[in-house]
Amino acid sequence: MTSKERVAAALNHRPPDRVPIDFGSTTVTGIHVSCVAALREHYGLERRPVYVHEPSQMLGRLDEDLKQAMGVDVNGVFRRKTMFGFSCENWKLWRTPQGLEVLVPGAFETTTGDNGDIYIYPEGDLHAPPSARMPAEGYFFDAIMRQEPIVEEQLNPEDNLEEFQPIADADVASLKAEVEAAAAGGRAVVATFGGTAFGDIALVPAPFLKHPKGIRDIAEWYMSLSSRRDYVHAIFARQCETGIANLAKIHAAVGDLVDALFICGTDFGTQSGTFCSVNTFRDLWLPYYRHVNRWVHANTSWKTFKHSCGSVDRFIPSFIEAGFDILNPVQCSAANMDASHLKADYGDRIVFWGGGVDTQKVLPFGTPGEVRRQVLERCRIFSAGGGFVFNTIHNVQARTPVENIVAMIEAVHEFNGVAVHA
């Protein structure tokens, strides 16, 4: 099988030759870019600075010769702009506080504090307020919130869709190149075309505008879920009707070459509980996820994934009855979320995309048998009959060592049969 019909086959819960693997497809399965500098120099690869496509949690590019040393069957696509309201383009050198030079889009400023924070700014505008931070000696940037005083009689649904509009030619025209050049290489595309990040809470605070208006502290929109429902499905319901026409736009462009879109990122569970009741997402959210999921599967061949980190276990009937064919991280570790549980009782109706190895405790800190042992283990349970693709749960994580990185990786080549790389 290519990389693409592997892929293809996992996702219509198919057994494939090989447990497909992805790594980089996505702003929820990528690797930390000093991780990836890591993984260049282990392999014996150009040494190069490595490109930090999305510069908020500053995941690395995975190049060509990256992505086959580690034999990734996917390719990712991307919108032109990042998290802070910049292009990917004109890229230049930086040094992150470990003092690994890397290289970042040309409307990447930044400011340091006198303790050595560092704050970078929407649209590359100096003269803006900071809209996130990267502590002393960090490792990513955490939104800033930037809150203006609330006037309950003046908030305007609208102020909370200025990031939601109908998307410019310019952009549809991107996204068809690189659709393309994914496709071209023989890979499966997941592409993010935005747009249907229905609460998603990374955008709540809007660190791309320079003045955001709305509801944009994260916990004043919490407790809008509640407070302000009318206000909130006011939002959703404009944001479903332009999210829906600019697919409709994107695939007149792109067709059938993209194999799985990414809808949307919000995360419903915690550690041991949930954002919200059940009910509250039958509510809020069903209504206007099935109606994405509707559009797409009525008009395209694209299946649909949905990221929800932590406790989803009694989620995953409603994001199943929702038109989901895709769910990632698929966080193990959460309460009510073992494996053999998962598998058993939705295996057969949803693809998991993800929980592959632990995130948080064992690729971090365990030993490399220890990693070895849990993606073996994780890829006996989830493979069976098809319907898995290889991830971990959500990115690695910077500090992770690199010999941890490469026995996973090892462990699922050797799942699949395959010749292990030097």
Given for the second form:
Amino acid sequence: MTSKERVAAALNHRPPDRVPIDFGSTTVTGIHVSCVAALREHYGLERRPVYVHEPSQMLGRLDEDLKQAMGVDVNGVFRRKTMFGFSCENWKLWRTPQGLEVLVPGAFETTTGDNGDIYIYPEGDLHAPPSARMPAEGYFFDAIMRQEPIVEEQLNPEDNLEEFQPIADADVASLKAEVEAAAAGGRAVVATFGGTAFGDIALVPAPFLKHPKGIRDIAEWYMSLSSRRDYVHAIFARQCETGIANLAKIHAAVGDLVDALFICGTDFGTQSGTFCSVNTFRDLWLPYYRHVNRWVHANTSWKTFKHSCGSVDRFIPSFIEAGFDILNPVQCSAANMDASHLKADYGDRIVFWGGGVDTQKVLPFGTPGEVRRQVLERCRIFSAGGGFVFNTIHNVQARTPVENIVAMIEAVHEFNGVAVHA
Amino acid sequence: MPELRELYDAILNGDHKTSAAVTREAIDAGIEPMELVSGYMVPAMDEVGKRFECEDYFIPELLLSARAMKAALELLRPLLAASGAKSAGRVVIGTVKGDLHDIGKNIVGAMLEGGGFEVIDLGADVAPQKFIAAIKERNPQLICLSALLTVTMPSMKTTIEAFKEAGVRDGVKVIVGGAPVTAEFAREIGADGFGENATAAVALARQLLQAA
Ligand code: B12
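What about the form predicted in complex with its partner chain, after the form predicted on its own?
Full assembly next; the chain just shown is listed first.
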């Protein structure tokens, strides 16, 4: 099987020849730039700075040579604008607080505060207020809350829709070029076209906008789910309409070269429970998700991908009902998220993309032997009958020992009965 | 005479406008601030905590109630200070260095405030030095450390060690919490306690400060 066929089999709940592997195809299945650099060194690849393709979490780009060394089956396509509103172009060198030289987009403009904190600016505009901050010895950026005072009577859903506009033809053209390039290598393609993330808390503060309006503070947003539900419905409804219109335009250009579409990264789970009730989910999100998923399934061959951290066991039936094909990151370390239970109860109806190894304890702090054992066990549980794409539970975090990452990859290959790469 | 039960209801229902309005009326009517706090606000937040635990309330409702409680507390604070009323204890809270998750920390802070404690919130990504400065300047009895990233959990240990080095560890109780934190980890790093959630944090704070 080619990588594409392998992923297709898994996504259609047919047993593939081996467990397909994803690293780097989305901004929630990636690897911190420092670990990408360490992996390049481990595999003896050309020594050169790694590209930071997602500057807020500082995710490193996995280039062809590394993907081959790791045996990755998936390529990612990303929207043109990053979290800070600039595109990945005009690369330049930048030194991380830990002294690693990396490549960042040209508009990655920063200033340093008195205490050494690093500030970054939307669209690289140093005249706008900074939209995120990396602590002096930090590894990634966090959004700065830029909430204008709220005057209840003047709140207008339009204010929260600035980032959800009809896609420009130039952006469609660039996505088309990217999708074609991604599909050319024989790997499966996961695309993040944007526009269908409903209330993703990482996007609400809008670090990509210079002067965000509406509700942009995280706590204020969560409260609005209960106290301003009509307002949130109005945002979601408009977003849904524009999002589907954009998908139609994009689909007309890229066709069925895409295997899976990243729809939404809104987290519904915490370590021990959920952010809202199942009823709230069904009132506020399910109708819009269903709309988007129905459109995709009626008009394309794409599978739809939902990311939600935490203990979402009780939400999975509703995710399935909403038409999602794929769930990520399958946080088995959260309450009621035991791998065997998930596979037995939902495995025939939803694909688990992730869950391959715990990133809270085992991968960063375990021994290579512990990593191997858990990976083998998870592959055994999740891969039966297809319906599984291997990935860690969320991005591989900075300071994760490279021996552990390698032990993880080798364990997947061992499970697959594939000779381990040099 | 204001209907004080409305204060309880306003907090429970997360209605900060009514909560402030009733409090203002009560102040004008000369009602003792402490009566409002212990008679209505603390019981309301207790009930909020219970509803959160049995999943009748979720994060949005909890944040709304916390805001309503704070709206009342803000008005009462100067009066409480002037009357020399004693809080249940003074608490310094923060998310440790390197970690910016603060939703859980804010909820714990609010529930402690709702439980009658005086809470000084240092925010997120708080360096040990900042905690130490707050201990020296503000004289708290309890320090609450929150962490959501396993990679920042070691910062909890570093923080407690820095307290020892600075000679301030013995004067305070330290409790820890956050998604990946366990009771075992708390013991390992020499904390005085661990709380699974915000209600547990309040119970633990009461227990530790009573014993002290
Ligand atoms: C919401 C969220 C975010 C938001 C945070 C917004 C904010 N301002 O806080 C955003 C999107 C910005 C974010 C960013 C990131 N996140 Co995050 N995030 C979460 C998520 C989904 C929920 C956390 C939460 O708010 N829970 C709700 C609150 C109420 O629960 P709580 O914090 O646990 O608090 C309760 C108790 O623990 C307790 N408690 C808390 N503190 C204290 C303190 C004391 C003293 C006591 C007694 C009790 C106590 O009481 C609280 C109330 O009951 C978790 C998933 C999870 N499993 O937890 C991931 C998670 C914590 N994030 C994770 C990661 C990796 C990140 C990022 C690095 C991005 C990335 N994915 O690569 C960044 C880094 C941010 C940073 N610098 O710290 C990982 C951590 C993995 C690890 N190795 O530890 C998790 C587990 C997701 C995952 N599946 O891997 N995140």
